[in-house]
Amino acid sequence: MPYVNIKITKEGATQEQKAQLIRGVTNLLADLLGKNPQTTVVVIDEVETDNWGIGGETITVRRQQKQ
């Protein structure tokens, strides 16, 4: 029973995009590793940009600097 945890920043991924991620990962595991799609679990965690950091800065700050 594969368990896949996808973490993305909470910046507006649509319901359809998340559904596509779940389908795509499930299909990939089935196609490449022969895993049963019926027992494959995919969880998407959406993290606020204030709670995700890279290089000592939050994603919120990094996004503001790009503007």
The other form holds:
There are 6 protein chains.
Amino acid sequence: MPYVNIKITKEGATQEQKAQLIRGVTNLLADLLGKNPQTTVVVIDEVETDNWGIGGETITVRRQQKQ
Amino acid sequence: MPYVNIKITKEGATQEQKAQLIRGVTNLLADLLGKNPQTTVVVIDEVETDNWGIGGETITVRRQQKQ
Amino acid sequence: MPYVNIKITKEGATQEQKAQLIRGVTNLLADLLGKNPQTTVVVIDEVETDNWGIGGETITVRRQQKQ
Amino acid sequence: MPYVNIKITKEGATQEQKAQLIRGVTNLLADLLGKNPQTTVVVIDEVETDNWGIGGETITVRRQQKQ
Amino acid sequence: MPYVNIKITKEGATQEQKAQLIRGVTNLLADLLGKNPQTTVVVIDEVETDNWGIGGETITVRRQQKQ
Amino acid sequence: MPYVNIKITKEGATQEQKAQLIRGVTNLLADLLGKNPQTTVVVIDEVETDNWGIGGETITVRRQQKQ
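Please show me the structure of the same protein in the form predicted in complex with a further copy of the same chain, now that we have looked at it in the form predicted alone.
Every chain and every other molecule in the complex is listed next, the one we just looked at coming first.
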């Protein structure tokens, strides 16, 4: 019955990677807490780097500084 | 004053259906709990089927299996 | 498959009112969008009036001003 | 360590405005609550006006009525 | 940099189980998507069974029916 | 019309600090984006340190290590 929301920046996660993430989190909740996988919901939000901030800066700016 | 967030898969809900959903939820909160419709906020998120999982699988995969 | 999160202030909603709200929202999603009730999840968060603001003021202050 | 999610309607906020918003909220949490800016995360969601309701109506309809 | 919100019913998850869940999800995001664990945030919400509905019923009612 | 959700650890923020945070964020959205304060909603969630993880560890453990 758990509900999991995962927010990541939109930077090219593939269909297969997202499917693996959903499977992995669902299994983790079953293994650690005995939660029923059939009613475990996982929703992934992919967020533009302009819309995500950490340390008071957007990820867009952080990526530019690293280059 | 309530805030409602509705997440559904992005599979063609129309502008009119979303307007009805917003009206319906707002009325429900007024009728059942006496909440003021004027400050009731409803936000609908439409999520790609690749990004929604249940039972450890994405909705994309589930839709394919049904066919 | 929808997921609905309803946030209201913690001001005495009863067990029965919350059950009615869950039933009502689930029916609405089935009637308007054809969503399967068996996998529709509704989570209600009850928030302290000190922790909810509108118009730049907490609900606690708003309630006091009305008296 | 705080996490802040800001939902606004998608009506043309610029990259610079969003960067200022992230900086401003991060500073506010540092100034008022002593929170470490380095681990303060801010995520902005821009929502279509069809998907946002207040007073039982979508913002799309509200904008049309004002004209 | 990911942010993960896990909602489960409040039914006795221990401090150790929650710590394992946080560690497990953080590792999964590092392994599958190469996300930096140092800025991965996980927040667990434990929700009363009266406030969680699936299939139009609260978990409280579901638990009673099973007995 | 914006909706802001702020999650912080439950470590003694006072009623006054939370009121200031609500006022500050509401003003920021008015100043930077011209958003109407009357319909700006801010909800603060205070989360137990056992339920918040960063770097794969709970805040409870992090606080103990610092001592």
